[in-house]
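Take a look at this single chain, the form predicted on its own, given in structure tokens.
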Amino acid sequence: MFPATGTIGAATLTKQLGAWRPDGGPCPARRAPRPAYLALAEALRLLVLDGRVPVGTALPSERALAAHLDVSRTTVTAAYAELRDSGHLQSRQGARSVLTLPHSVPAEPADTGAEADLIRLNVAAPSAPDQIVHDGYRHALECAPPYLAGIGLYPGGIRALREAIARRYTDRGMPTTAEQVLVTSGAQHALRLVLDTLVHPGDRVLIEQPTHHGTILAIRRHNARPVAVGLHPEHGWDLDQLEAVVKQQNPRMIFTIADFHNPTGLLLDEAGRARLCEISARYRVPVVVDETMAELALDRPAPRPLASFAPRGAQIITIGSASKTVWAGLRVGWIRTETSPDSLTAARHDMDLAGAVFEQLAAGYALDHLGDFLPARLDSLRTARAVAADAVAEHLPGATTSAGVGGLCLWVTLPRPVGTATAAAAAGLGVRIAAGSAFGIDGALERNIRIPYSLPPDQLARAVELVGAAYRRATGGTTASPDLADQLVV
């Protein structure tokens, strides 16, 4: 039996699932296209897997539920079973069910395991460039000799890679010297590490909602209290909410992704850039920024990094990844800091010693590289986010989408609140994908979907008509506008 870690009540648990229901409602007015017990396993199976309530969970009892959802037992009951027979469930007689994962392996590299058949329009990351990859490697084994020779152990990252970022930097209007820079296991890594260092358990990190998912779940385990400052799908950042929710709450650190935001898509201008190193000067709050996206330009591109535009006082950190630029599996990310980042190398001791040497020389080689494969891959981006807002018109009739410049997403915007039941119909259809939810706090973000277009356009099309179809469902098969009573937030 699965250890549980916590519980959830049924009244939490019920606000969690949403409009789990096919019609988004609590009382269905018509038969629903697949049974209830299936759509809330798939809404409840969705919740784990999108983090949002964490592995080793356990669930009220079923009669509790099935009152707080007001819906028969039987349902519940059955909703279980099904977890259960697809991993997601472990039960005990006399204790409560724990929310668990698969513990099957997929083979790699061909994914056999029960995501095999689903399109993945969860994960926001490019393939690999595979020339790029595979001379990156080769310039990785023409360099190692000397590196062979040590223990091979660099906490702040080897030199090369260093250099190259700090070249990156600078020839995007950032003079930047190797000592600015650690290199870490990734941008989640990073910002882990920023967290360790600058936050502790209780203060309060200001962000931007939506976000990226990942950076509410490492705020969280961390015991931080993660305050949202809503960003408008088209205009953007509010700052000067910004700097009102700053002074009432005093926040530790305020995370902000100025570049192409994930999963907006929307690009902060200069004068906000300046604007918020202004507020970090004023209130001495270090601004952490996300650049992961910052060479995904599509439209425009990037003004110059928001640390260059930082006066005297302002504590600017900025982290970056190698993971949407040139791909994911490096695991290759940074920190750029305004001084050297002693604080940050020590704190990396009680994570890691250091990352592998060969991947740094790769993606050094990669970043150094980027003119050689960027171009063709913007293009390509252009081609599948166009496919992907044509799809969105023509299956998801009455939605919009937000006016981003960049980047791997499109935020959608439902005519109904109905996005975790969406995601959930889309599982069952065979297409993974986020529901708004995750990308902020409290259960917000009903409303919305993201959908990122780094799949090859013929499967980004046909993925997006399932998602469709997948609201079609979770609506009760109208796609008429909402009413009022839909269009109000109070």
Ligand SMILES: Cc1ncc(COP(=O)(O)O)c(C=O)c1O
The other form holds:
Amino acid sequence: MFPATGTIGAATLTKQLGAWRPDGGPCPARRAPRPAYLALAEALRLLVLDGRVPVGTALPSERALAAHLDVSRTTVTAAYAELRDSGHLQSRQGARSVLTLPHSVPAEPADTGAEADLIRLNVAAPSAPDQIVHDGYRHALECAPPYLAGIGLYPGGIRALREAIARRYTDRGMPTTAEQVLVTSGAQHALRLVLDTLVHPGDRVLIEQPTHHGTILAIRRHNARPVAVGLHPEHGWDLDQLEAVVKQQNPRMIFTIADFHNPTGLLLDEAGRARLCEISARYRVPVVVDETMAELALDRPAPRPLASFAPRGAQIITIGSASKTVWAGLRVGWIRTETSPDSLTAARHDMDLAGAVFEQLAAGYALDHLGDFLPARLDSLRTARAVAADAVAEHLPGATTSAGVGGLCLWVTLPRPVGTATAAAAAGLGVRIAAGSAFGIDGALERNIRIPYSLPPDQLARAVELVGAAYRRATGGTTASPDLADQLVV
Ligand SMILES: Cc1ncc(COP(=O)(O)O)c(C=O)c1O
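Starting from the form predicted on its own shown above, please give the structure in the form predicted in complex with the named molecule.
Now the complete complex, all chains and molecules, led by this one.
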């Protein structure tokens, strides 16, 4: 039996499930396109696949969940049985059932075996630029001898990479030295280090809503409290509102994605950057700006990095990553601070000691050669974005997309608040997609789904077509045509 590592109560689970019912309303009986137990099982499966409820969590009893969801106990019993059959739940008599992942899910490479037909619209990450990764590792081998003579542990990162990162900042209009840079194992790791250093359990952390899903997970994991300020899909940041929340709630930290925001693609203008820096100085609150997407400018270039607008007294910590410009498989990210990042470096001593030398050497090479492959990558993304937008217009009539100008995602507002049910139905059609609620707190953003356009265009068009079918299922409208149903991939 898989050991339980935590529990979730019926009230919290009900909130997390959002509008899971096939028609988004309390009474699925009218035109239910499929049984409620299956919709509930799919929604629960999605929670664990999305990471919103961790593997190992013990679920509430069938009776308690049925009472909270206002469904019959038989529905919950059947949903749990369905999850047991698919390997997502383990049960033992007298103990609570525990969420698991099926052993049959192949670990890697992810694109073989049973998973091969699944379309992964739940990740916004491009594949590797072959040539540059190849050249980068050849360069790493050539540079290796002096590193091999040492023990290979560089807690702050190898100097060659820190210099390459500093050069990128300087080129983007913010003079930076290698001493200001700490190399991390990706931006997500960078955020964990920042939280470890700045935030105490129970502290409030201000976030934009929507925001990157991993940010919410990291804040929660740290036992801090995310406080959301809405980000308008068309008009973007409301910094008056943000300042009011800072005054009222006294957050310990503000987290922002100012450049080609994930999931909306929005870009904070120069005036907004300056204002956010002033708020940092006036209220003595650090701003952590995640620039993971900063180099993915599709319609217009980003202004100078946010930290370059900082007046005296502001504390701006910048997080970056090679994951979107180069490849997430490198696991290379970084933190840039105004002075030296010593306390952040110390925070990694009990975490992972240091990053891998060869990956750092390859990443440094790739960053120094961005000009060789990034323009072509941006062209492909523009094409893919147009394909995704056309497919949304065709298959999700009435939906609108955010006014993003770069990045990797379309943030789609659906005509009806059935984001979770749509994602759950899409999983049944062979497409994994993140519901809007993954990017917000307390079950908000039910009208949204995120459509990344990092997949090849033909897969993307097909994926959106299936998401359209899933939306129709979720709203109880016409179900997929027989033609589409024949091609279901589970
Ligand atoms: C805004 C943002 N921050 C951080 C991350 C995590 O990046 P990394 O792969 O560098 O950990 C992502 C990945 O999607 C992201 O979009």
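Just so we're on the same page, rigid core means the largest C-alpha set that superposes within 1.5 Å between forms. For clarity, every value in this text was computed on a predicted model and none was experimentally measured. Residue numbers count along the first chain shown, from 1.
S.K.: Look at Ala438 and decide if its Cα position differs by 2 Å or more between the two forms after superposing on the rigid core.
M.R.: Moves: no, less than 2 Å.
S.K.: So with the core overlaid, does the Cα of Leu65 end up 2 Å or more away between the two forms?
M.R.: Yes, its C-alpha moves 2 Å or more.
S.K.: With the core lined up, does the C-alpha of Ala469 move 2 Å or more between the two forms?
M.R.: The answer is no, as the C-alpha of Ala469 shifts between the two forms by less than 2 Å after core alignment.
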